[in-house]
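Presented below, as structure tokens, is a lone chain in the form predicted alone.
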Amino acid sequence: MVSEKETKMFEDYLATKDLKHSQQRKEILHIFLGIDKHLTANELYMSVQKKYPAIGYATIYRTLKLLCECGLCRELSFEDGTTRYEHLYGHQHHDHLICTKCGRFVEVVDPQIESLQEKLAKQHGFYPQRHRMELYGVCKRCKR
């Protein structure tokens, strides 16, 4: 579901640029934001392609791009080389546990890892402004 505020944290930031709210973008938007997983472009575009067949890759790629400069996702690489994108707006910091065999991410939070790094980056002087902790192996299912 998408939020009054993360429309207009969009339409705000598209006319920092001087560029057009296009009714296009606003449907790539509302379909993004809609879907509650890490997407690749090539998935959104399916999505949106469902409700919008004239809607073209181009527009897709382009519209994540923006989203990700305006801050309402990310753009996540990881092991398999394939690019997805995550909803950044109103979610909390999170890790990834990743499935090697089908791929599955599962978003994890620890206040005691978060404490931990913290914790190291005091010890050692540093000022971390980012971090990603990303753990690889087999999810349950594929275990069995």
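In place of the form predicted alone, the structure of the form predicted in complex with another copy of the chain is requested.
Only a single chain is listed, so you will not see partners or other molecules.
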């Protein structure tokens, strides 16, 4: 079952921006939250299509943008040029470990790295806001 909390977050965001709670937005959010993987816009479009064939491409992109703005979604652009979206339902901040053979993703966090990143930014006179870290390697399964 998909959380009420995230639905609420989205609706609150729409309300504060004087945007409307359209059916399409609700349906896209619901489907997006239900898929636990890093989706491309196209993959999301396909999933949405199965249930709601009338929903167009542009609405997918528009809704993804809103979801990113309200903090429910993160846009990730990878080495290979693809842009993927991950929902933050039940996930905290994390970075990615990516297998260069099979493309498998693992979410990782290392508090020590996090704090060193902050420190490093400050050392250079930057006020740190966020970061992006991707570790590429070959996973256990592919190494053999």
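Positions refer to the first chain, counted from 1. In this text, all values refer to a predicted model and were calculated from it rather than measured experimentally. Just so we're on the same page, rigid core means the largest C-alpha set that superposes within 1.5 Å between forms.
Remark: with the core as the superposition reference, the CA shift of residue 20 between these two forms stays below 2 Å. Once both forms are overlaid on the rigid core, the distance between the two CA positions of residue 9 between these two forms is under 2 angstroms. After superposition on the rigid core, the Cα atom of residue 117 is displaced by 2 Å or more between these two forms.
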